[in-house]
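Here's a solo chain for you in C-alpha cells, the form predicted alone.
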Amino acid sequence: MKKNPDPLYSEYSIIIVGAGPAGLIAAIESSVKNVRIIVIEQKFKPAMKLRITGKGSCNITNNAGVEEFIKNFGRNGRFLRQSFNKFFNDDLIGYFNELGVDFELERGGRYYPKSGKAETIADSLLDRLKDLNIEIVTNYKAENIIVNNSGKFEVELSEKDRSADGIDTTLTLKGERILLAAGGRSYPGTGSDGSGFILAEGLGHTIVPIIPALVPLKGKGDIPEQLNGLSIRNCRVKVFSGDKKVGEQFGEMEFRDNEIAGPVILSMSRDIIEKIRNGEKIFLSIDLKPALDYKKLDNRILREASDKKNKSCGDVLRTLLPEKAINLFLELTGIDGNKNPGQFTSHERKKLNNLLKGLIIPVKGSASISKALVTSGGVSLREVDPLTMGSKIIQGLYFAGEVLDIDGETGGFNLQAAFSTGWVAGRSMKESIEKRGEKDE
C-alpha cells in the first residue's frame, strides 16, 4: 500500500474507487496475472468504516437463508438474488477461513470473527491484495470521471498536500474499467461521504434520493430527554401514521443523546423517515409490558399496591418500571409518588395501565445521516445488471456495495450485500479481461 505516491502507471485495466469491503473483495476477485489493477482510497487508511462496524467487532454476515435476506432488504431485495446465488453467507465464511479468519455464530444468527476485532477482517483482505501485488493508494480522492474519445475512462484524482500550504495535487489515471464502490453518505469521516453518488451521476446514472437508514429518531416533546440513558429490553413498539398502524416490532430500544435508538427503532427508521418526508404525522406507541394484557396488568398493579400498603405509590411504580422512568410516569399520570398505595384510585390505575401499554412519543425526524449505519437511496438499480453489477448505460462501468440503492436490516445483512456485489463485480471484470485477452506490459 502506498501513501501519497505518484502511481507507477497512468493506465490500468481496472480502477476501483473505494477501499471498503466491496472494493477490496472486487479487487481480489478481478485479479489476472500481468494485468494492472489499482484501488483508490480517499482516506489515509483502507476499510475505515469496516474497521468500526459492530462497534469494532464486525458482524460480517447472518446464517439466514436467501429468502430471509431478500426480505430484510425491503423493496429492492430482489435485485440481490443473483449476487446471493453466486456468493452467499457460507461462501463468505469459507472465503475468510481460507484467509485465516475463524468465526463464531452468536445470537440472532450473527457471525463475528473469533478475534472479536473488525481489524482481523480488514487486514486479511489487505494481506491478500499484497500477495497479488494489487496496488492501493490512499489520500487520493476521485473528483471526476469521464469517458474519453477512445472509450477509456479518465479519473481525475486530487490530493491535499499539507506540506505545501494546502495546495491540491491533481493526477489523471486512465482505465478500461471502473468500479464505483465508494460507499454511501453515512459515517463521512471514514470516507463514506456521498462522493460516489456524484461520480455516478456525472456518468449519467440516476441517483435515488438519499435518506438515512438504521438511524436514531428524534421525538417531539421532552420524553426522550427525560428517559436519556435508559435501555429497554422486551418491549413492543408500534408505529402509527395518524390513526393507522403502519409498523410494529418487538425487541430492544434505548434513549441516548436525547434520541430514540436501539435495534427495534433502527430497523423501522427508514420507513418512518420516508413517511415524515411525505407529510405524514408519525408517532410511536411503546408497550413496556407486552406479556400482560390490560386486565392482567391491572391485577398486577393491584397486587403490588397491596404488597406495599405500608410504603408509597412511588415504590409500587418501582416494581413495574426502571428507576429512570419513575418520575416521568408520576408526572404523566398525575400520581403523588409519596402517598399511600391504599389511596390509589381506579382512575389513576387506568392512566398508569394505559401508559405502560402505550407510551406515546410523536416523531419529528431523525438524527443526521452522519449517525446512520447505512444509506438508503443511491444508484438506481434499474440501470445496473444484477448478473454482473455492470452499468446498463456505460460499458466497462460497475457498481458494488452501499453506492447502490440497497439497504438492509441490522444483523450482518448489509456487509453480506457489500461482499456479494463486490465479488460479482470483480468476477465480471475478470471475465471481461480474459475474454479480451488483455495483458499489461
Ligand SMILES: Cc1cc2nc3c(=O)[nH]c(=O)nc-3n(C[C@H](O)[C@H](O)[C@H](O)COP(=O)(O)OP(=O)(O)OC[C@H]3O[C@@H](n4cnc5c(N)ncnc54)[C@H](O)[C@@H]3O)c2cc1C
Contents of the next structure:
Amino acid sequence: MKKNPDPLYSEYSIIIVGAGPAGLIAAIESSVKNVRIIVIEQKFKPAMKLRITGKGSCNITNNAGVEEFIKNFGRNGRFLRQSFNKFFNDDLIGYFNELGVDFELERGGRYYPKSGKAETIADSLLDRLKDLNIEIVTNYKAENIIVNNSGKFEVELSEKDRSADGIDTTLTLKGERILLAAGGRSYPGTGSDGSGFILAEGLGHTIVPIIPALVPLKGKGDIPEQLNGLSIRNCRVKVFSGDKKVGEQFGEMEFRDNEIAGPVILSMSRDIIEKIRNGEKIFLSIDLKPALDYKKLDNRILREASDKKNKSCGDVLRTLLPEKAINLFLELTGIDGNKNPGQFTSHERKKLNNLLKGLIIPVKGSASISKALVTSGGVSLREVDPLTMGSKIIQGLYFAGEVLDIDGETGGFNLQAAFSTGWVAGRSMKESIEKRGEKDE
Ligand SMILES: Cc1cc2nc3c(=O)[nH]c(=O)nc-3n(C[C@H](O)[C@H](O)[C@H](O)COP(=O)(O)OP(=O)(O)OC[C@H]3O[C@@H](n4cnc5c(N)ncnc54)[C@H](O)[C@@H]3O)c2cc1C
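Would you mind giving the form predicted together with the ligand, to go alongside the form predicted alone above?
So here's everything in the complex, that chain up top.
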C-alpha cells in the first residue's frame, strides 16, 4: 500500500482536527502567508460525510431568513446568531460561486450545486486549500491533546491505515492553536466517530449527552415490518403523548429496514426521542387521506364500491391505498378482501375510514445513532464564545461544526451551521495570528 505523506513539520500555528466542511472552510479562512496550518483527517479521503450529503447532491443551505434558521435549530439556535450575522446563506453561495460552483434553488428553499454532485463542493474546497499551500494529512487520527507547560497544544496522532509492515505509527505535533472540527457521532463510517467529544472532554469541556437526531424511529408491533418498502408522499403525521397531541407535520414518510423514516419523521425524531427518554408513551397517528374529511372519504369509499360492484372489496381498497398496504388494512379492518363490495357493511366502512384517517403506530425508540443524519448534544455552548468560536476555558482552543451542541432540521441548515461556525473560527484564528505578528516560515 502506498504510504501517505507525513506531516511536514512538528510545530504549527494552527492544527485543525477534521477535514469536514467546518474544518476545511476554517483552514482557508485562517490562512496567513508564511504561517503553518495543518488539517488532520482520520479517513483516507477528506470530507467523506460532505460527499454523501443530500443523497450525494448536497443540500448546502436554505434561502430562509436568519430568524427561521435559528428556529430550525431549536433550543440552541440563538448561539448561531453571531455566526450567521457574519457569514450567512448568501455569503456561502457567493463564496462557492467564487470557487467556480453554481447553484440551483429547489423546493423548500433548498440550494444544491448545479452539477448535482456533493463532490463538487468538497473538491472546490480542497482545490482552494492546495492553492493556499495548506497542508492536509489523511489517515491520521488525533488520539489525545494536552496543553504543555509553555501553553502549547501537543496533539498525539496515530496513523490509521497501518503501513505495509503493520506497525502502528504515532507522532506528536505541537500547535499554538487547535480547532476541533471533528463532527458528531452519526454515520461513523465517514469518520465522525465521536472522538471529537472525547478530545474536548479531555481538555476540560463539558459534553451535553449525545442523542441521535434526524433519525428513523422504531415502532412497536409489526406494522412497520408489514409496510416495509412503502413510501407515502402526502400524509399528515400527528404525534401523541398519551391523549395529548405534541406534534404534527405534513409531507413524506417511508417504511424501510423495518423502521419508520422519511422527512416528516426525521424532523420530529429529536423531540420524540427526548419524550420517550422522559418516560412518555408516544404513538403516531398517520392520516393517509389528509385532503378528505370523514364524510368525503366515506362518500369516496361508497363510490368506489359501486364502481367495482362486480369485483372484490380488495379491489376497492386498491383504489384507495398502495398495494403494499392492502393486506395490512384488510387484516386490521377484518374485511374479507374476496367478498363482493355490495356486502361492505357500514361498520366495515367506518373502520376503514378511521384507519385511513389515523393509522396508529406506537413508538418504542429510534434507530441507532449510526443511522442518524446528525448528532444532538456535544460541546456545551456555555463554554464557547459565539463571537469567535473560541473556548472560554482554554485560550487557543476553538470549535466549529457538529462537534458543538447544535443540530438543525433537514433543508440545508446543518451544513450552513458547519460552514458559518467554521468561517468564524478560521477568521478568529487568523486575527489572533495577525495580532501577534506570528511567522513560521
Ligand atoms: C447521510 C447524510 C446526509 C446529510 N445531508 C445533509 C444535507 O443535504 N444538508 C445539510 O445541511 N446537512 C446534511 N447532513 C448533515 C451534515 O453532513 C453535517 O452536519 C456536517 O457534515 C457537519 O460538518 P462538520 O465539519 O462539523 O463534521 P463532519 O462533516 O462530520 O466532518 C468531521 C471530520 O472530522 C474527522 N475526524 C473526526 N474525528 C477525528 C480525529 N480524532 N482525528 C482526525 N480526524 C477526525 C472525520 O473523519 C470527518 O471527516 C447530512 C448528514 C448525513 C449523515
